[in-house]
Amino acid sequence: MTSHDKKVLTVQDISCVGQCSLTVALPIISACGIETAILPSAVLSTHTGGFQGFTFRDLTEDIPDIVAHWEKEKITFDAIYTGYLGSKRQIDLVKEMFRRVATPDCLKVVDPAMADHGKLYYGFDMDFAHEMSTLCGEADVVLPNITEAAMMTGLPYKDKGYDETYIKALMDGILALGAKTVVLTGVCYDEAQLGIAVLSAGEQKISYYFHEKMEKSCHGTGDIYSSAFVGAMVRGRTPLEAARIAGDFTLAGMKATVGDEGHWYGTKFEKALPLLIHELNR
C-alpha cells in the first residue's frame, strides 16, 4: 500500500490527557504523512492508569449514526486502525465498519487494547477476550502482545521462561482465528532485549526484531507502538520493516522520558517524531 491520497480511520477513546489512544495515534499518523480521520469510542479526562477520579463517557450510542453519515456522503478509507474498545457492542461495530466505509483493499489492523501482565484492564471480562477474538478474525494484521494472544488462544500466560516453541504457538493460535498477519510485542527470551515476532499465514519460520530492554516501562508505548507500525505500513512498509520502525520510534520516545519523574503518566514520543519522520522518507 501507498500512502498517495490514503485515508487512515482510527477507532479508539479519547483520553484527554495521558499520551494515549487517540491523542497519540492521530499526531503520529499525521506526521507519516498520512490524512487521518477519528471516531471516539468515549471520552476520557485522563486515561486510567494511575490518576484517580477521572471522568468517562461512553459514545456507543453515536457511533452508528457517524457511520450512516460517512456511507450517505460516500466517504470509505483505505485503512482501519482499532485500538481501546469498550465494549462488546463497539467491537460489533467495528465489524460493520469493515464492511460499510473500507475501500475493496481496505487494511485492517487491530490491537486488541484489553489486558498486559496476564491481567485483563479494568472493566473487561472473557466473554469480551473471546468477542475481541472475533475482530480479530477479519483482520490483516494483529497486534497483540503476549497475555493478549494468550487470552485469545485459550493458551497459558507465561511472563517468563519461555521459548519459541510457546510463542509459534501463541501466534499460529491467531493466525487460525482468520488474521493474515500477527505482530506479537513484548518477546523476550533473555533480560537484555525485548522484542518484536512477526508470522503471516501460511509462513513456518517467524521473524524478529529486538532492540534493548528499557528498565522501566512507560505508559502508552503500545499506542504509540501501534500507531508508528500503521502509519509504516500505509507509507508501503512490510510488516517487518514497520515493526522495526515502530520499535525503535518507541523506545526514542521512552529514552527521551527517562528521568523526569514529573512525566509519570506518559510517554514523550513527541520528541522522537523526526526520527519517525527520517525513517518514513529515507
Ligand code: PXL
Given for the second form:
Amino acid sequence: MTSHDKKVLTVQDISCVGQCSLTVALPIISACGIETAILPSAVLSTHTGGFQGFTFRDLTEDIPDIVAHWEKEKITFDAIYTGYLGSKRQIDLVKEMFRRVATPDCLKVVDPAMADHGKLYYGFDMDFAHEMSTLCGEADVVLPNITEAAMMTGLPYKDKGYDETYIKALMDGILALGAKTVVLTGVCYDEAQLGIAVLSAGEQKISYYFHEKMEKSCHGTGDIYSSAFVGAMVRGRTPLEAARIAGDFTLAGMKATVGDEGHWYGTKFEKALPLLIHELNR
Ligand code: PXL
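The structure above corresponds to the form predicted on its own; please provide the structure of the form predicted in complex with this ligand.
Next comes the full complex, and the chain you just saw is listed first.
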C-alpha cells in the first residue's frame, strides 16, 4: 500500500441499462485499483442512443447539497473526472467542485460527452456545447472526439479526408480554451488504422497511438476509453501511455462484442478487464 491511496470522483449519469457512463466508469476505475466515488448527474432507464421512450430524471437540484456535505466533512478528491452531464447548470456546479472538493494537485479530466458522428446526442444544443467549452478550459486533460472538438472550437466537422493540419487546428483550439492537455480520439488518416492524438500546451508536435480500426463502431466506447484513461493516469501513467492502455482495452472490449447482433446497445468491456488489470500491474 502507498501512504496515500488516491480517490477519484466521477460525475456522469446512471443509465440503468446500456453499458455507458457510471455503469462502466465505476467498475473500470475500481478495477484499476482506485477508490471511486460517484455523483450521478441524472438517472435514465437506458442511454439515449437507440432506445425509445427512456425515462430521464435530472439530479441537478441534489448536487449543491451533496457537495456542501462533502465540503463540511472535508472530503476531497485526487482526481475529478466528468462525463455526460444532465443540464447546463451542472457545468457551473462542476466548476465549483473543482474549487471546493479537490485536493491542491487534483487531476481534472473532462470528457465533453455530448456528441458523436457529427451530431449532438438527444437533448443537447449548441448553447450547451459552448458552456462545455468553458469547463474544458479549466481541465488538466480534455478527452473529446472529433465531433465534440469541432463543436467547441467552431471548426467544421470532417469525418474523413482530412490531414494533420485539421487535427492540429482542432487540438490547438481546445488548448486555446485553457486546457493543459488534449487527447483526441477517432483520428483516421487511412482506412486501416484509428488513432488517438495527444498534445499539451506549449508543444508543437502531436504524439499518436494508432491501433487497428474495427469495421463497425460500438456504443459506449467513449466512456469505456475515458474511464480506463483516467484509471491509468491516476496510476501514474503519462497521457500517451494512458491513451495506449485505454485504446487497447477498448479495442479488446469491441472484439468481444462483434458478432453478437443482440448486443447493439453496448460494448462487452467486462471481458477485457483482466487485460487492463494485467497491463496496469506490469
Ligand atoms: O456514452 C455516452 C452517453 C452517456 N449517457 C447517456 C447517453 C450517452 C450516449 O448516447 O445517451 C445517457
